[in-house]
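Have a look below at one chain only, the form predicted on its own, in structure tokens format.
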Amino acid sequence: MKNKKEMRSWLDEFKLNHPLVIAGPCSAETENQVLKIAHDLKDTDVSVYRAGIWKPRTRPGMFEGVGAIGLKWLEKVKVETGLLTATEVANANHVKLALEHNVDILWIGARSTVSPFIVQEIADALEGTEKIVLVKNPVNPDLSLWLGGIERLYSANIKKLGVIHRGFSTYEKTKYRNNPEWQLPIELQNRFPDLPLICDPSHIAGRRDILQDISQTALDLNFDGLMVETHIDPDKAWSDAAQQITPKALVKMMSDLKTRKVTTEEVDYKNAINTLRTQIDFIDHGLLDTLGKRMKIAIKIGNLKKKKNVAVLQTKRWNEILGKMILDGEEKGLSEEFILRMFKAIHQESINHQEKVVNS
């Protein structure tokens, strides 16, 4: 992807003085519901109306979308409100139907991004299109898979590309529906700074009470826009009710969000330094979380050693770890001195935890 700046041009076409906002229901349910939401969003900062037409569900028997008839409702949205329209596509037939109904933005969902076969099928169906195509991150935190999807589309001569960060599945219980793992979109942004980056706080949160905090974090990390699920009666939505908000609540949230305006060199500097420091904060919190998990495993090892009457210090194992980490650290630009200091401290902390267990 050599000509990355080509991908920024479609965002510039909106000529916005605020982040791009894509909003609308998780699922198109009825014509009246689709049009009512669209009219409520018409005179706001929302530029694009989204609605799920085909809904990939985890288990069969759940509501899987109204299908192609919903595309006719999106056409009416464009005529009656002037909003651009967006929907998810998961195969070549979806693409064909969406193009026939003049949908402006197509996105590839997280379940589809995990499959190179699906992405390639969609890329082939869209080859050379002037439509905007967005790629959601894969379900699991795999940056290579995410980048691979973008590259397949770019290779199909699709230049109006962007990505959507919707968080990642995890087996651990957290306050999020999908863990944000902010370091991954940050890394993608660092590699391709001209690739528009949209945050989907609805799927990260899974509940409406933390939508604003997640949205603010995304803006603090220099995301280009938000995709927020919006419904006239969220609690009665046919899918993902807990994470949707009313158009009125969306307008209030957007007015409360803080965005930075670059007007002087001094402000530009402050924006850049704040973004970088926010990235550092998230990485640091991640480091502490990882170290905490490591120590819990060390305690389990201590219990096992106590049970089998095995010495806490295993010199051979320690030397193997240290040698491997020095080599891995060099590949990442980290000095041997730093690796030695860091891992000696981690090892000592592990020994301390194990000694407490063995001697208890």
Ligand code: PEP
Contents of the next structure:
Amino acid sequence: MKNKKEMRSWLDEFKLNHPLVIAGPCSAETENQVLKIAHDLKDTDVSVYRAGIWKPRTRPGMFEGVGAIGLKWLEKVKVETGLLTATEVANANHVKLALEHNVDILWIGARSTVSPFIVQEIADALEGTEKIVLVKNPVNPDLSLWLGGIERLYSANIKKLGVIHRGFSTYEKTKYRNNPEWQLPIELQNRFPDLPLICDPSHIAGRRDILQDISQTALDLNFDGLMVETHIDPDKAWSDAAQQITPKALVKMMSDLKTRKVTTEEVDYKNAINTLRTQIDFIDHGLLDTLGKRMKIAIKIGNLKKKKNVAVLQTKRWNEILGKMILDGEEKGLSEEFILRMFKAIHQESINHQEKVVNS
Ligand code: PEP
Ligand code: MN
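For comparison with the form predicted on its own, please write out the form predicted together with the ligand.
Below is the whole assembly, all chains and molecules, this chain first.
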């Protein structure tokens, strides 16, 4: 992709000295609900009002959005509050209707980004648009699919692009509704430093109490903005009730977040080093996590060896592994000496654990 600077220019036009904030309900429910929330968000740091008009629901029979009538309510939001508006589009007809009703920002939802057919249909319908288009990450942690979505839009001559990180679904239950897997947006940011990156802590969290922490991490990683689901009566929301917060809670959260304003070279340096350090911290946590998992498997092997009365140390297998790791490591720019030292330490720790099992 060329002209990456162009991608960023739409964000610069907001002339903000804080991250871009997009807020509003998961779903537009009634005209009154839409307008009330919008009025509560007016005169805050919020620049863009979001509301889902067509809702992709995992199971049929749930509330699937109010449909086109909600676009009229969004037009009223614009007139009455001056906020820009944003909604999700999932097919060419949604695009047509959203454009007819002057929606300012269109986003592609996580369930659409997974389908190149859908993304292409939306890209074709938007061909050459001046509107801002944001691409949510696909539900599965696949960076190529996410990049593919951006490339399809870029090829359709859509220049005002950005991405939204909303986490990834996992089979394993975690404290998140959608696992953040921060290494993916970090990788995306490294490849396209000029592509505005927005975090949607609401869909990562799935619950209110960890929104602030997720948002802070995003800002520490130099994200450009936040999209936060906001509702006047969150518990009674027709969709995603557990993760929505009131406009008042949003204002409080924003004021508690530590944001970094880029004004001087010194601040530039600090921002850069902070981002890199946060990235390293994530990788280190990942390393420990992986080592912990490896040790658990080693213990299982220890149990098997105990059952079959096999010796803990299997020199032949170990030498084979080391040989492979040295070659693999070299490809990644890691010295043989380092690989040997690191794997000897890991291997020793495994043996210690296995011996405990075998002798228990
Ligand atoms: C939403 O923003 O309300 C939504 C449906 O999000 P996602 O596509 O990230 O699930
Ligand atoms: Mn939602």
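Throughout, rigid core stands for the largest set of C-alpha atoms superposing within 1.5 Å between the two forms. Given the structure is predicted, the values throughout are model-derived calculations rather than measurements. Residue numbers count along the first chain shown, from 1.
Novice: When you overlay the rigid core, is the Cα of residue 297 off by 2 Å or more between the two forms?
Specialist: Result for residue 297: yes, a 2 Å-plus shift.
Novice: Tell me, please, whether between the two forms the C-alpha of residue 340 is shifted by 2 Å or more, with the rigid core used for superposition.
Specialist: For residue 340, whose C-alpha is compared between the two forms after core superposition, the shift is 2 Å or more.
Novice: Using a rigid core superposition, assess whether residue 330 undergoes a CA shift of 2 Å or more between the two forms.
Specialist: Indeed, residue 330 is displaced by 2 Å or more.
Novice: By how many angstrom is the CA atom of residue 349 displaced between the two forms after fitting on the core?
Specialist: Superposing on the rigid core gives a C-alpha shift of 4.4 Å for residue 349.
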